[in-house]
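In C-alpha cells, one chain follows: the form predicted on its own.
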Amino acid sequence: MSASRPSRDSTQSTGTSVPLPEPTSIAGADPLGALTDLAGIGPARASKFEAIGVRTLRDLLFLAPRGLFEWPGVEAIATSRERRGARVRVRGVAVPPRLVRMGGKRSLVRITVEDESGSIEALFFNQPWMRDNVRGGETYELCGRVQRGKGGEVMLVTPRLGSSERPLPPAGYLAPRYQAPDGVSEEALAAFCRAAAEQHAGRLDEPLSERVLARFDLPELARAVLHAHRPPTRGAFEAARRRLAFEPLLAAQARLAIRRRSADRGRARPAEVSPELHAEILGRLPFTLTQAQARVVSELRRDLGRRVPMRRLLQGDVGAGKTVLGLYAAIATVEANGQAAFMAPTELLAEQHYYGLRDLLTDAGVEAALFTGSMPKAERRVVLERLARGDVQVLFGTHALFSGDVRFSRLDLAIIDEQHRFGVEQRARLAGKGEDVHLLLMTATPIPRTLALTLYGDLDVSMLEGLPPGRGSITTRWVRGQERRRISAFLEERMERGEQVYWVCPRIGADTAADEDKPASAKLASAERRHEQVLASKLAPFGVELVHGKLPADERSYRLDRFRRGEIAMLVATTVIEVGVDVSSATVIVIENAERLGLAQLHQLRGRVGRGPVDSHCLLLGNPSAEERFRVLERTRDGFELAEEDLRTRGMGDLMGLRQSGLNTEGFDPDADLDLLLAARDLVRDDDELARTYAGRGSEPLTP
C-alpha cells in the first residue's frame, strides 16, 4: 500500500475546480462501512441493492454510472411535438388531471399542459397519487421522451414533473444515469451515490503513482469517485469513469498474476519432443497441418518440454482443427511415459473424440479408453483398474473423470475441450489428479480479445485462424413467409444427391396445452412432433432418426452412428448436437425457433455442416424479433467477429462478479478501455506490492 499523497491540482486532466472532501484518518484498514450507515438506507432497502452487487458503502462509491444525461432547456410545446423519440422539456399551464382505473391496482393518470403554441399530454401509469400532485391552472415543467400512440396522438410517457416548489434541474445540468434495482428509483439511487461520494470519497487512498496517473490522464481515486457521481463537466465524467473502470481491471489482473507466479514455481515433468518424434507424429496424420496448426504445434512442443506446467488456451473457430492438436500433445506426453486425460462436457463430444482419434492413437502404439457416467459398472471397473496400472495411456471422458475413484498412474497432461463449460474449480480438480500437470484448454466458442485478456490472463493464448483446406462454403439464410413452403423440396433434392440433413428443434416433448391457443408461428417447435411430421412426409423414405438428451446413452449412440454411417439421411434433434457430431456429408441444417438461441449457439449448430467439400446451407426459421442476429449470421462465418457482436449485444457482465452478460456495473467499456486492460496486466506483473494490494477481495486501501 502506498502512502497518501497530496491531491494534484484540481484542474489537471479534468478542467474543474470542484473541491474534494478532506481525508479522514481511520485506524488500521477498516472498510468504509455498511450500506446502512448512509442516511436513508435501512435493511429493507439495502437488500434491494444486492441485486446490482452493492452491499457496502465502498460498493456504492464504485458503482459506475451507465451514462450521462444533460438536462435540456425549455422549448415550445408545438416544437417538441414534432421531435418524435427525442427527450424534450416543456413548460405550460396544467388542465385538471384525470384518473382512469384499469382494474385491480392498475391505473392511468392523464395530465395535459398548454402554452401559447399548443398542448401535450403526459401519461403516468400506476401512479394514482399524481392526480393529487397536479393542480389545474398552475404552471409545471415536464421532461420526457416524445412518443406517438397507436392512434397517432403525441404524448410524454412517465416524464419528470417539476413545479415551483420542486423545480427540475437547470438546463445543462449533468446527471449520471444508473441501472437501478427493482424498488429503488434511478433518482433515489443517484442521490445515494452522490451523498456517499461527498461524505466518503476523501477516505480513499490512492495506490497508483503520479507517473501512472499522468500516463493515462487519470484523476486520483477520490476525485474520480466524486466526479463520477457529481460530474462538473463531461470531460471530468469520462476521466472519472475510466479511473473507476481501472480498479476492477487491476484487481482481476493482480489475481491472475499471482496465479501465474504460483504456476511458474511448479515442477512439471517435461515431455520433450525430438525432431524424429515430431516428424513421426505428423507422419501418422491423414492430412497436412495448416500453417496455423503448425504454429500452435510449435507452441505446444515448446511448452511440453519445460518444467513449468503448461497453461495454454487454444481458441479456434468451429471446425478449425483443434482436436488434432490435442492428439499431438497427448502422444508426446505418452512418449515421455506419462498419461493424458481428454475431457469434454457431454458424452456425445467425449465419444466423438474417442472414436475419432482411437485408430490414430492405436497406430501410434497408444492405448486409449472411454470413461463416462453411463458406463456399466463392470466395464467401469475394468477401465479404472487399467488406468491405475498405467495400461490406459489416454483417457477420454466427461465430468465422470472428477470421480474420486478415477486414479491415474502418472497424469502429466489434462486436455479440456469446450473449456468454457467447466468452472475453474472443476479444471483444478482434474489437474489435481496429477502433480504439476500440463493443462491445455480448447474452445470452439471464440472469446473476444478483451474478455480473453481479462478472464484468462494467467494463460498463454493460441489463436487457430482459418479452416482446413478442402471445405465447402456455408450459405446462411433467414427463411420466412412463403419461402418456408419450399424447404421440403429443397431437402429432398439434396438428399437425392446423397447428402444428409440436420433438423434442429428447441424442445423435446409434444405440444403442450399452453401451445394450443397460440398461432402456428408462435408455437415452440418440438423435436418429437417434427419427427412425426417428417415420417409422414415424402422425406421419410430417405431414413429419419430422432436424437435428444433424454434418450439412453446407448440408444442415442446407435442412432447417431446410423447417421454417421449414412444409413439415414435426416437427423431430427434438439441442440444436443451442438458439439460432438462431425459428418462430412451433412450439408444442410434447419434450425427452428432460432430466435431462442444466441449467436454463439447458432454458430456452433451451423458448424455441424460445411465439414466436407460440398457447399452447405444453414436455414434459420425464427420470428423478426431476432432479425439483427440473423442478419449478422447471414453476413459472416467468422466466429471471432460473431463473438464481438455477441459481446456488444448481450453486454459483458461484471469482471469481478458472476454475471456473464448484461450491463457492466464497473464502468468498463470493452472498446474504449482496452489500453487500461493492457496497462493493468503490465503494472501488476512488474510490481509485486501493487499486485498484493489489489489481489484481495474488496482490497480498496484506506488512509491509515
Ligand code: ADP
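We call the rigid core the largest set of C-alpha positions that still match within 1.5 Å between the two forms. All figures in this text were calculated on a predicted structure; none of them were measured in a lab. Residue numbers count along the first chain shown, from 1. First, how it differs from the form predicted together with this ligand.
- In the core-superposed comparison between the two forms, residue 635 has its Cα shifted by less than 2 Å.
- After superposing the rigid core, the Cα of residue 192 is displaced by 2 Å or more between the two forms.
- Residue 227: CA moves 2 Å or more between the two forms after rigid-core fitting.
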Second form
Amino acid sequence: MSASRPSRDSTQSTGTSVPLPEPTSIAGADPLGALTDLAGIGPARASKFEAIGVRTLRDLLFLAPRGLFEWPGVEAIATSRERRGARVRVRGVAVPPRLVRMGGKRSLVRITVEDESGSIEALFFNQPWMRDNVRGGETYELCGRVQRGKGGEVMLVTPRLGSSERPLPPAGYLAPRYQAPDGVSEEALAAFCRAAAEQHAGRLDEPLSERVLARFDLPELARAVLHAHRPPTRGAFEAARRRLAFEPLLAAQARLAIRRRSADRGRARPAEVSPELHAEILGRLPFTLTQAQARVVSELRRDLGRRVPMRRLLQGDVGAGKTVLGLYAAIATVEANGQAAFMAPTELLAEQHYYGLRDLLTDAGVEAALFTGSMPKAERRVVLERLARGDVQVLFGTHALFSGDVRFSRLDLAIIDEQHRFGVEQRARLAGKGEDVHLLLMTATPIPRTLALTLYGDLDVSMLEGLPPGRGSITTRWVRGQERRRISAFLEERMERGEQVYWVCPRIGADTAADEDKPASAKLASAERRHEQVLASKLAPFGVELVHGKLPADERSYRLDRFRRGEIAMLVATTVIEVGVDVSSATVIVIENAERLGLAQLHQLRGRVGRGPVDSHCLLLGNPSAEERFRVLERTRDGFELAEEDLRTRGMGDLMGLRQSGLNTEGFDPDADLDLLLAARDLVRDDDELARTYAGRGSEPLTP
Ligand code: ADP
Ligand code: MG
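For comparison with the form predicted on its own, produce the structure of the form predicted together with this ligand.
Complete assembly follows, chain above in first position.
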C-alpha cells in the first residue's frame, strides 16, 4: 500500500511525537502560479494566508466562500433603530467625531450621523484613524448590525463606512463572505479572490466531461470559480459553491480509488482458519457471540484467508463487543505463524486490552506483551527483543508501536481500535511496519452507512449492529439548579447496592490564577478538587480514587484496577476514561461541564455505563448553551442516530471528528450535496484517467 507521496525519513527514536502532515502543495510549484504573482501580495502577506490553507494561486481560486451577503438599501435611521440584530444601511450628515484614547493601543471613535428621521451612533474600536476619515457636516453611509448597549442605547458597532469619494457597494450587490486569516481583513481577502478569479479563472482546465456537468447541472470550473468570487446572482453562486465542493470530494475519492487498486495487487500472507480452529477459538470465549458478531467473524475469516490484504473497517456502537472480534483475528493470525499488533489510542485502553485478554491468549498458547511510551526503558528493550525474535506474537500498545525501534519479525495483522482517534499518518506508519499487512480498523464512532462507504471508499465496512444481550437501560438526564443537590444522595443509594460510579471533570487541577476573575459559571470543574470534596463527604467510606492522564502509568492502572475489582465504588476522572474502559458493574456516570463536549464524546463517555444487567444512569451537568445536545442524548442511546443528528446540526466537516481525520469538506453541504459525494466515488471508480487527474489534488484521504 504505497502512499502517493514520497516517503519520509523517520528518524524519531520514540513514538510519542505525532508527525505533522506535509503541506499538500508547495508555493509556486503549481502551474497556475504563486500567490505572490497577484498584485498586492508579497511574501509577508502570502505567509499569512497559510493559516487558511492557501499557499498557491490555485488555492486562492478554490477558496470556498462561507456565505453570501447582499448589500441592503438605505433606510431611514428611525426605522433602522428598531431593527435590532439586523444589518442596516443608513445615510446621514455626520457631527464631528470624537476620539477617546483608553491607554495602550486601545481607543474608541464615536461617530454620529443624522437624517430627517433621527440619529444613530457608530462605534469604532482601536481604529483611531477613523476620526480623520470623517468630517463633521458631510454626508456618509454606514452599514452594520444594529446593537443595543448595556444602557439600552442603540448603536452600530464597527460598521462599514462609505463616503462620496469611497462609496459602499450599491444595494443588491452580492458579496461573498470569507473566513479571513489573522492579519488580513475579510474585505481585502474578498478583493484578492475576486482579482485572482477575474485574471486567472479562465486558465483552469476542465477535467469533467460536458455530459457529467450536464447530469449534475454543474457549471464549468472556470465559471464556477468566477461566480464564487464575483457572483452575478444567488443562483449562480449556489451552483458555483456546489461545483467547488465537488472538487475535494473527487480528489479524496480519486486517491481512495487508486489506493484500492494498488491494494488489490498487494500480497498478504493468508491465514486460513480451519473449521476446527474456528470452533476452538470460539470455544475459548467466555460467552456466545451474537448473530451480528458471528457475521463479522465470518467476514474476517474470509478476509484473512486471502492474499489481498484485508482492509476492513468495523463499525459498532459503544459496548457492541468489538474487542473480541479483534481477538479472533489475532489468534487466527498467530496460528498461521504471524504476528499481530493491537493498537489503542490511549495507554489506559491499551493496558485494559492487554490485561483483559492476556489470560485468554495464554490459555490459547499465544504470547502477548504490552508496549507503551511510559514503560521503563529496560522493560521496553526486553519486549522489543522478544518481538524481533518472534517470541511475542500479539503486541498491545499505543502509538508507541510506531517508534522506529519497534521491529516485528513477521507482522501479518494490524488492529487499530478507536481508529478515528488516530491521524492518517499514524495509521499509515503502523501499516508500513509490515509489508502488506491485513488491517482491521475498529470504531465506536459510527457514521451513516452511505457516508461510511464513500468516505472510507477504499475499505470494506462491517457493521456490528445491536448490543450483546443482558444489558440494562441507560437513563440520561440533564441535571440543573436545585436538583444538583440530590445527586449525592442518589449516588449513595446506588453505591449501597454495590453499584459503581464514574465522576468526570474536564480538567485535572484546581482553578489557576487566571481563572480567578471569571464568574463561577465559567469555571471548569477540577477532578482533584472534586476528589477532595468526595473524600470529605459521606460518600468517602465507599472508596474513591482519582484518575487522570498525568499520573504515572503504574499508579493509574493500580487505581483503575481497584475500581475494576470493586474495591472502591467511585472513580473521579478526567476524560481519559472516554474510550474503551469496560467495567460492567459501573452504573452511574456524572459528567461535569458537559457543555464543553461534543455529542460523540458525550456518547462515548456515557458508554462507560450500561455494560451490565443493572439499569444505568448518565447525569449531565452543564450550562444551557448545550441544551440541544443534552436533549438529543436524553432521547436516544443509539450511536447511529446520534451521528445523523450530529451531521445535521454541525455539518459534515465536524462530523464526529472527521475534519481532524484529514478529509477536506470545506463548503460541503450534507443535505444539498450528498448526491455529489456518491457521484464522486462512481466517477473516479469508472474513469482511470480522471482518478489520476484528481488524485494529485486536494487533501489526504482518510485511510492508509
Ligand atoms: P466495544 O465494542 O465498545 O469495544 P467491548 O468489546 O468492550 O465493546 O465489549 C463490551 C462488553 O461486552 C465486554 O465486557 C465484553 O466482554 C462483553 N461482550 C462482548 N460480546 C458479548 C457477547 N456476545 N455476549 C455477552 N457479552 C459480550
Ligand atoms: Mg472497544
